[in-house]
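Take a look at this single chain in structure tokens; it is the form predicted on its own.
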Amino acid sequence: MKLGVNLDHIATLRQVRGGVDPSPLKAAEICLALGADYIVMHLRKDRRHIQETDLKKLAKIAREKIHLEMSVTKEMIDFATSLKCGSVCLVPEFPNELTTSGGLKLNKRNLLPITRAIKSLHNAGIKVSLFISPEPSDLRAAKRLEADIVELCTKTYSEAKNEKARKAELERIEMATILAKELDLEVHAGHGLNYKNVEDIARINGMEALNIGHAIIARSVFRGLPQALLDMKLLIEAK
């Protein structure tokens, strides 16, 4: 099971004062040294946390370890292709949202720009992931679009109000993973995963990587980043 550590919240804390600390680059170095498989950074249109300079600095030491989350815009595609990072995850993005609120809508309106984005990224040698809901129709659409990876949105799972709802959503994610593997897609999952709910997702047969940020960074305030990272790795590798 691979672990991608999202460092957006390190940058959020830095941006509060507009200085240089805490450094996302230093956090990335710590995470990679302690076993994170790659670093997730979301370059938003509003630049509320991660900046282009963060990604450029990380690219100098671990370009292939960058998993860049971004919206489907020409500006972002141009930046990603110039950065030549290891992989890109295309996500929906809306003004004033606290965090990504759900999966991409793979409808007729969005198919053409997503198709063009995937082609441009592939031409630059970049693997492409689509952040989608665990729905069969979205998985089949991702395959038709020639995505390499699907990241299954675990928002509904992580926000379930009771055990019955949680188990129902877990089963939906399990079935989506089976279908994704049948379609020869690499399977990731993320959104709201934490130290209390991650283990059942990590146990899913065919699940290959989990992308986690807020929970790790929040725990690091009290336990330190190295220990917070190791705590998470122990949970997802315990299966």
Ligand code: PXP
The other form holds:
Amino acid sequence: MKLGVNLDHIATLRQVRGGVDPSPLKAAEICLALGADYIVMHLRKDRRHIQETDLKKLAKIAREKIHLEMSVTKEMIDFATSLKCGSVCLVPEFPNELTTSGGLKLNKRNLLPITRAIKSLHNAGIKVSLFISPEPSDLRAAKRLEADIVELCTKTYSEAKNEKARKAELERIEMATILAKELDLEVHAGHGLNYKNVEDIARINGMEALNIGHAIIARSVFRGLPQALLDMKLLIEAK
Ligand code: PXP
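Same protein, the form predicted together with pyridoxine-5'-phosphate (PXP) this time rather than the form predicted on its own?
Everything in the complex follows now, all chains and molecules, and the chain you saw is the first one.
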């Protein structure tokens, strides 16, 4: 099981004062040295946390380890293709949302821009992930679009109000993982995963990587980033 550590909220903390601390680059160095498999950064349209300069600095030391989350816009595609990061995850993005609000809608209206984005990214040698709901129709659409990876959205799972709802969503993610493997897609999961809910997702057969941010950064405030990272690695690798 691979772990992608999302460092957006290191940058959130820096942005509230507009200075240079804490440094996402330093955080990335620590995470990679301690066994994070790659670094996730979401360059949002409003630049509320990660900035282009963060990604450019990280690219100088670990270009291939950058998993760039971004919306499907020309500005972002141009930036990613010039950065030549290892992989990109295409996500929906809405103004004023606190965090990504769910998976991409792979409907008729969105298919053309997503198809074009995937082509441009592939031409630049970048692997493409689509953040989607664990729905068979979305998985099949992702395959038709020639995505390399699907990241299954665990928002519904992590926000489940009771055990019955949590189990039902876990089963949906398990079934989606089976289908994704049949379709020969790499499978990731993420959104709202934390130290309490991650183990059941890490146990899913065929699940290959988990992308986790807020929980790790929140724990690092009290326990330090190295310990927060190691605690998470221990939980997901034991499965
Ligand atoms: N995966 C995707 C596609 C996301 O948009 C996010 C949030 O930026 C995450 C994973 C990480 O979510 P969290 O911060 O809740 O761990």
